[in-house]
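The chain below stands alone and is given in structure tokens; this is the form predicted on its own.
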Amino acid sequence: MYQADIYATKTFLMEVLERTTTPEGIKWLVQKMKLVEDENAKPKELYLAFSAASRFIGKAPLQLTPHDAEMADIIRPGFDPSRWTAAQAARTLLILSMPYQDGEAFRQQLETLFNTADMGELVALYAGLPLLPHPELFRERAAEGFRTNMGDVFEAVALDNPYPADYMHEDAWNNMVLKTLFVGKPVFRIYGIEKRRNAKLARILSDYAHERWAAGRPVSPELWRPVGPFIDEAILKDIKKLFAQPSELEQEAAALACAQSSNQQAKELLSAHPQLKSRVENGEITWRLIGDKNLQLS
């Protein structure tokens, strides 16, 4: 029923907000939170406050310390508000102030917000999914976020967000990873990408790479990150093609994929490239480094 201690989450977000917005903004927010938490509150109290949050709280980025980042991960593993704004945090506090004992009533009230939200409000709603009670009730809504054409909204649900890895079914998860590559977003920002890799996803990504190659388009080296453990005879041909590419990043991706495979032919293929194998073993090649370099080139 719970992903995070709601009291601890609210305390944390309020402390961070106090360093980011004005005393007048905090006073306004506290008043609205008290209104919203009343069991007899009318839904419009939430809707009006949610919409007005950016006007009273502002849109400045949250001022987070390294300790804040550690605390966020303690409150909810994977929770990363480093790209959140003040308004985003305030809107999440309003949602967490709602009565939530009745899960279906809680979901329905949030659905109304989702269905009427502008882009900034949608970003707050989707990024707040990993903090909500009754997380099992929001799978369909999260999948809707994967299908959006709004880049900021897609990022809010797919990147730096632990909800998909923890709650989405395999097909929805696989579609999210594929779309991340399709829209050119960094795979290294998908929380739980290693934990949720699977054979079906590896095959989907291999097929996607073939489509890109056939069209003469580049293939992100990050595509191969979830593939390594599932290298088979067919995917091995893809990896051989990567080793033959002039791009150093693609060669590095091939080496890492082979290093993560138990396939004997993949191991032999890596051994045939001793310099790359040595760099993998020395930690000089990692998926994060490949992702960072690829992002700089895009």
Given for the second form:
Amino acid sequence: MYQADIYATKTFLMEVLERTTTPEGIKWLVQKMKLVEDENAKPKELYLAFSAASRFIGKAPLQLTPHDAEMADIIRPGFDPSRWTAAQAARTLLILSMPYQDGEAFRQQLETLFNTADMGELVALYAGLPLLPHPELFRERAAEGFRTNMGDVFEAVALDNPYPADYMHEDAWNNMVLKTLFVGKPVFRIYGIEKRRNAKLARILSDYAHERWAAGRPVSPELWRPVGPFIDEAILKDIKKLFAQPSELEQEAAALACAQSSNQQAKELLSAHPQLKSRVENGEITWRLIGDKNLQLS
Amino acid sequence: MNTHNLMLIDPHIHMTSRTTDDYERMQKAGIVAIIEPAFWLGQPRTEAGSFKDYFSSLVGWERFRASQFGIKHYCTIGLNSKEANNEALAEQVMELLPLFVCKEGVVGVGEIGYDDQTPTEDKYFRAQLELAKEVNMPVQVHTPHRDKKAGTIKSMEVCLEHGIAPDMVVIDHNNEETVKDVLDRGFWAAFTIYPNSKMGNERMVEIVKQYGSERIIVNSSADWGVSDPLSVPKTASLMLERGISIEDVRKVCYQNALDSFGKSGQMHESDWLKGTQVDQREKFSDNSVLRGGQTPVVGEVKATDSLDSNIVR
Ligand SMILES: [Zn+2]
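Can I have the other form now, the form predicted together with its partner chain, not the form predicted on its own?
Entire complex below, previous chain first.
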């Protein structure tokens, strides 16, 4: 039923928020959290406080110390508030203050907020998914988030968020990875991208690369990150093509993909590029470095 | 059209029924911000859910869409008078309003008021005035097309009865017959430059000549009907051409809208003065507002001054 201890999460967010916003803001928030906690609270109390949070708390980036980043990851593995704003943290605190014993009632309240949210609220709601009780009740909602056309909202659900890797079924997960590439967002910010790679995703990504190549469009070198272990006859042709691309990043991606494959021909292909091979072995080529460089180029 | 590069606000326009071409032309004509009041959609809604989705599109997608063309989008949220007559539905819509009225960029409760001036309209007008009072928000009042003068006066009296200060209320769709009553009572008087049915802008010029620029506001109310999203810039241009001072034009086509709806605390000049950086490349996904083959706009969007005829009749 829990992904993260709710009390610990609230304490952590409140501490960070105290550093980020004004004492009056904190006073307002604490009072609203008390109202929302009450089993008999009218829904209106939550609605008004949730939307007014940005007025009283502001939208400054959270003031995080390196220790906070470690704490966040201890409270909930993968939880990364480094891009969060004050209002976002306040909204998450309001949600974590709601009664949640009745999972279905909790889900319905959340759905109402999702269905009527503006962009800032959607970001808060989606980025808060990995902290919620009853995580198994929010799969449909997360999948809905993958369908958005609003860039910031998509990032909130798909990037730096451990919920999808931990809870989404394979097809939805695969859709999310494909869409991340489709909208040109960095794949290295998908939490669990290695852990959740699968043969079907490798096939989908290969098809997508073919489509891009056919249209004369560039293919992100990050596309090959989940593909390595699933190199077969068909994908091997893609990798060969990749080695022949003029872009150094694509050649590096080809080398890394081969290094992660147990396919004999892939191994031979890598050996045919000794320089790249030794750079991979020395740790000079990593997916993270490829992702960073690719981001700088775009 | 020549607006002398004035920054303009259209404080009443229904962008959900307009195209991106309109956004582009509005931005080029100097419009920096707009307010989209919640209204009816041309035919009555039959489910509360339709209201919910409409309200959320006003604070969500439409705001995002406007931002892609360098225009700041604000809105007012309310149950309009026509649909207030469906009492069962109205009750449910009233329950939805607290979800929206305090959202960022919501600058008032509106557009509310009277259409046929029925008891049911009166009931929900009053209930929404109470809500506006509770959250300390301005009110945008739609005045009726029929029996206009009496309806306008009644709207103001009811506002006062509920203890709402006149400077928190914008009375909309005025004409020569109502303007004096509205100004005398201390309310904001908005005028809709809408081809054929409401005001033409030559009449508007005369009104400003007679009453000055204090508490007078110009808007287009452009929607799904035959209407003109450039009514505000065209009127500004015509006023300048006909000898109204640039300071007065700035007031009725910009400053008064900002001062009245700014009382919400949700609309600040700095929102658009920071420079209207538009980057469609970054925000758009391939299947979004830009379609295949269109070139994304990157960088600062500059207003130009070269649009044709400025008379709206
Ligand atoms: Zn209207």
